[in-house]
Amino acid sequence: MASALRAAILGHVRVPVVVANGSKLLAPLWTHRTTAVRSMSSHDDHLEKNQVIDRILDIVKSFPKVDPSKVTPEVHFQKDLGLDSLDNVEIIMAIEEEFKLEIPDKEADKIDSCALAIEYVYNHPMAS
């Protein structure tokens, strides 16, 4: 949780860059007309949406109780695939493991379809 919060904050922090000229340090760049800003982030390579879709669909298709031919990006876990709430929890755990993230229980309870899982993972700053 703390690492996700840290990454989310660092993803939006901008730090003025000081330019060195030989051995002499110039004034910080924010005093000049042109400002150089370095984005600070521990997670610069965000996943493409099609990567997220493919990986989530693979997770759901590999679930033992699921008929892979029924799995689409819009499929609902319980209504369309006939899974129960325990199966839903297992799929969420597999998604957490696949994308190396932790989904809080309040958020996990809301994820009941591939579409919601895709959106959650795609918008998560720490998904990898």
Contents of the next structure:
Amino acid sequence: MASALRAAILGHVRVPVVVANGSKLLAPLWTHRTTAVRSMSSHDDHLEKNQVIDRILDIVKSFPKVDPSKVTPEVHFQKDLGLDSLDNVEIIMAIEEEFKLEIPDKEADKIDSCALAIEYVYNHPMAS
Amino acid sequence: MLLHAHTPSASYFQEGKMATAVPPPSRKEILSLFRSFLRSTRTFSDYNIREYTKRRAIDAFHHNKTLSNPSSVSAAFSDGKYQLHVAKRQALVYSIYSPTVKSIMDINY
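So the form predicted on its own is up there; where is the form predicted together with the partner chain?
And the full complex, kicking off with our chain again.
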């Protein structure tokens, strides 16, 4: 996301020639942009929230016992979709494989719904 | 298939005496066993065996889900632990003798 933003900025803003007292029009724009966006930061390969939501919903929808039309980002696995705890474990396994994570048992037992899964994956630093 | 080739009978694991009754496994232990099963299936190198083991584990756990008698629950749990041991051992053995050509289903394009 940062790289797309950076490319858009570079496409539309020309590099100002640095003058001793600076051009009042362009200099503030540049300093504001580069400090706000942190374009050189390597921490920006974090997943987007809507990417995470889409991928998790795809996983839940492709589960054979689930009716795809009922799946929303707030749906609860056992209460709304009628699954049981074994299916819950299976879905969490599928999420682990999709995002290349290792979810410990204690955390995995708490993930009961799509919303919790999305939050967990989004906040996990190693998700990819 | 190699699983269930040497399935021991339930009485082999049961204590038999009423005074030293082993408490049946809790829900968490069963779910943790199921999770260990699914994790161990990831290490199989062959697509077919991996998918079979996953399906078989899921079917077996669902089949025994409705048991209510504590001794049969304990027996099923011990059987499950034994099968997990078999699966882990077989994953190691298969990885030593794995075929060089991967199954077509494993290739993601």
